[in-house]
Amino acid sequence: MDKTKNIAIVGAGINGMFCAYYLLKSGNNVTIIDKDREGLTSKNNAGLLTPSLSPIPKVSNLDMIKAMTIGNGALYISPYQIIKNSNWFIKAGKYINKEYNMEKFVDLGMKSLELYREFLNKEKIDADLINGVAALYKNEEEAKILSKKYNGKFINQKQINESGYQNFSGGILFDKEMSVNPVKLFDALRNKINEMGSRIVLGNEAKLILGQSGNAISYIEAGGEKIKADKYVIASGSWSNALSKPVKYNPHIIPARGFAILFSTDNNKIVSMPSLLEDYGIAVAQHNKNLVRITSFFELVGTKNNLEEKRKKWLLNIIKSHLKEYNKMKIISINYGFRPCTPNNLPVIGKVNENVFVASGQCRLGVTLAPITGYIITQLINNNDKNVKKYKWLENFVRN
C-alpha cells in the first residue's frame, strides 16, 4: 500500500469529512474545500440511520401525477425540472417501485452503522445517540406485513401511544438501527478531522483544472489559490455533476429539497422513540430534553430554498394530529438541505479516472452511508482493492 498521499476533497459535508477521517487515519495528508461554511444539507436532516427502510419511496402512478401538478403530501416535482432534467426522469421511471437486490444494500448500510458505533466510541463523540428507530403506519395489517419483510419487530398501538404518538395502528421497530443529532455529529466530526491535521478551506467555490494530458486533474482552483494533490475526491453532493465535467464524467445527480423544523420543548419529553411516519414521509426525533426535530419533503425543484406557506401548514397539521404533546412545542427555526439523488436513488462511489474519485449520490441515506463511503474511498485511494471487491455486487455502487 502506498503511504502519505496528498488528497484534496471537494465537499466538507458528512460524506466528505468521513472520507477525510479514514484517509487521515491511514496516514494521508488531506485538504477539504467547500463553498458552504455551515454544512446545510448535513445538518438539516432527520439524523435517522435506518438502512432497513428502502432508499426508494414507494409511489403509484397516481401519486406521481399528483406530485407533478399540485404536489402530493411530502412529494413534489416541478414540471420545469422534468423538462430540464428529462434524461434523469426517464431513467428514474425504470426504477420506481423496484426492489433489485435491496438485501445486499441493507447489509452495506448495517456495516456503515458498525463503523458509526466504532467512531462514536473510539473518539468519545456525544451525538445524542438513541438506539432503535421505528416506522409508524395508520394501517396495522400493513405494519405487520412489512415487519416480516424488513426483519423488524412489530409494535402495537398501545406501544406507539406510550412513546408519545397517536392515531397510528401499528409500527415496526428496528432495534439495531439508531438516531443521532446531525448538528452535534457534524460539529464533532469537523473538530476531529481538524485535530487530526486536515486543512479545511471554506467559503470558496472549487474548480477542477485538467492537466496538459487531459487525462488527469492538475490542481483545484479555489478563491484564487491553486491546491495541488496526488488524488482528488468529489464529495460535493448535489453539485457533483458540475464539478465532474472537466473529467467528462456525469454522475447523474440532481438535488431533492427537504426541510427541517426545529422545536423547543421547554424540557418536556414529547417522544421517546425516533420514528418515520411512513404514510407521510415525515421523520420525528427528540435528541435531547429541549429539542425536537421534524424533517420532511422530497421536492425536485432545483435549489430553491423557500418553504411555501401551504406546505408548512400541511406538515404542521400532520404533526399536530400525531404528536400527543404537540402543544408543548414551539418552533425555533426552519432550515433546508438538498439530497444528492441519482435516477435509481443509489450512490455513486469509486474511481472516475487516473486521479479522481467520486463519493456522492446517497440521496435519502446520505448520513447513514457516510462512514462506509469514506471507508471505501480510502481503500480505493490506498490501492486496497481486495477490501472493496465484496461490495461490487451493488449496481452502480463501487466504480473502479
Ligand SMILES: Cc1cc2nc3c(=O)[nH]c(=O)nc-3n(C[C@H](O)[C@H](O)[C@H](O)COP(=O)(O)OP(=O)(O)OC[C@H]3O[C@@H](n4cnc5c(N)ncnc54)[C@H](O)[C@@H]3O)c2cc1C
The other form holds:
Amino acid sequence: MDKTKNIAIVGAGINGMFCAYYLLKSGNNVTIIDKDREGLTSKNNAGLLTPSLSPIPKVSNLDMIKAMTIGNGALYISPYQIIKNSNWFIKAGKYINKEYNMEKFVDLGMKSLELYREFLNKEKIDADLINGVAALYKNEEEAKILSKKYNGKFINQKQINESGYQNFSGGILFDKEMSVNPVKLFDALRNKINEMGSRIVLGNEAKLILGQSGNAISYIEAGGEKIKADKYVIASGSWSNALSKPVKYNPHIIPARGFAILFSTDNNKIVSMPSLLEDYGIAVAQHNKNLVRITSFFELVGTKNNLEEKRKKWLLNIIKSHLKEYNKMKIISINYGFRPCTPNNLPVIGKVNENVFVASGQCRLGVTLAPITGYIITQLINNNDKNVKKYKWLENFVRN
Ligand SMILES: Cc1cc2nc3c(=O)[nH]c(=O)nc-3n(C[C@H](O)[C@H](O)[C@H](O)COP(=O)(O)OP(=O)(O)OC[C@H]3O[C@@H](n4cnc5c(N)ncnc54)[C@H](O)[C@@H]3O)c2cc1C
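Target state, the form predicted together with this ligand; input state, the form predicted on its own:
Below is the whole assembly, all chains and molecules, this chain first.
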C-alpha cells in the first residue's frame, strides 16, 4: 500500500460497510454516508450465502407475459418500468436464460464465503450462522439433474420432511454454503466499523461534486457539509445510477423489490434447514428459536413499497402448504427491500475514473458477495491490482 488515504463511501448497506471494513483494516481513513439511518435492503433479505444458487431460474415468453400483466408467482414487471427503463430491458433480453459467466460468478461467491468465515471467526461475530442451504423441488427428477449440474448433494423426500417441510419430492443440499441472520450481521458489522474508527454519517443524502477538470470528483455534499476525500466509492445499491451521473458513468442498475416477512414461532423449531423453494422463488430460514424469516417476490416496480393483499395471500398459501408446522407461526412484521440489479445479473465492481470506484449491482446475491466486493475495492484503492487480477472481468464489465 502507498500511504494512508481518506476514502468516502456513499451507502452504508452491507456492500459499503464491507468496503469500509477492508479499507480500515489496511490502514485507511473512512467516512461512510447514508441517507437512511437503518439498513433497508441489507437487513430485509433471506441471509442465504449461496453462490451455487446464483443462476437465474429459466423464464419462458409466457412467464414474461404473465409477469407483465397479472404477475407470475414471485415475478412481477410493471409495464411502466419497461417504458421507463427500456435500455435496461433491451440489454436484459440478450442475457435472459443464458448462464453468462456463471462459473466465474460462482467462483467469486465461493471466495466471498471464505472471507465470511474468516471475518466471523476473527471478529468473533455471532450472526446465527447455519451451515448448509437447500434448494427444494416438487419434481424429484429435476432435483436429481440439477444436483449434478450445481455440484450439490441430492436429498430425498424423507430427508426434506425431517427438516420441517412437506410436499416436495427432492432437493439439493449445498453443505459448504451457509445462512446468517441478516439483521445480526448488519448490526455487528456497523458496530465493528464504528469501533475501527470509521466516521458514519447517517440521515443525509449525498451528492458527488465534480472538480474543475471535469473528470475527478472534488468532494461529496451531504447535509450541508463538504466531505473531501482522496477516493470515492459508490456503494449505493439501487440508487447507484443517480450517484454515478456526475462522472458520466451508468452502471445500469434498477431496483427489484422483495419482501421479508418475519414470524414468531412461540419457541417452536419450524424448519431446521434454510431452504429456497425453487418452484416459487421463496426462501425460508429459522435462525433462532422464535423467528422464521420468509422472503420472496422479484418485482420491477421502481421503489414503491406496498405489498398487495392478493400477492401476500399467494405467498402465505404456499408457505402453509409446505411448512408442516405453519399453524405455530404468527406474522410479526412485513418489510421490503430493493435488490440492485444489472441487466446481465453480474455485479459492477471496479474503477470508474481516477478517483471514483463502484461497488454495486449484486442483485439477488448482494449479501453473499459483500466481503469479496469490499476486498476487491480495497485492493484497487490500495494499488494492489495484482491481488485481484483474477477479477479483472468485473472491471471490464464496468467499462463496457
Ligand atoms: C427479499 C430479498 C431477499 C434477498 N435475499 C438474499 C439472500 O438470501 N442472499 C443474498 O446474498 N442477497 C439477498 N438479497 C439481496 C441483498 O439483500 C442485496 O443485494 C444487498 O442487500 C444490497 O446491498 P448494498 O449494500 O449493495 O445496497 P443497500 O443495502 O441498498 O445499501 C445502499 C445504501 O445506499 C444508500 N444511498 C443510496 N443513495 C444514497 C445517497 N444519494 N446518499 C446517501 N445514501 C444513499 C441507501 O440508503 C442504502 O442504505 C435479497 C434481497 C431482498 C430484497
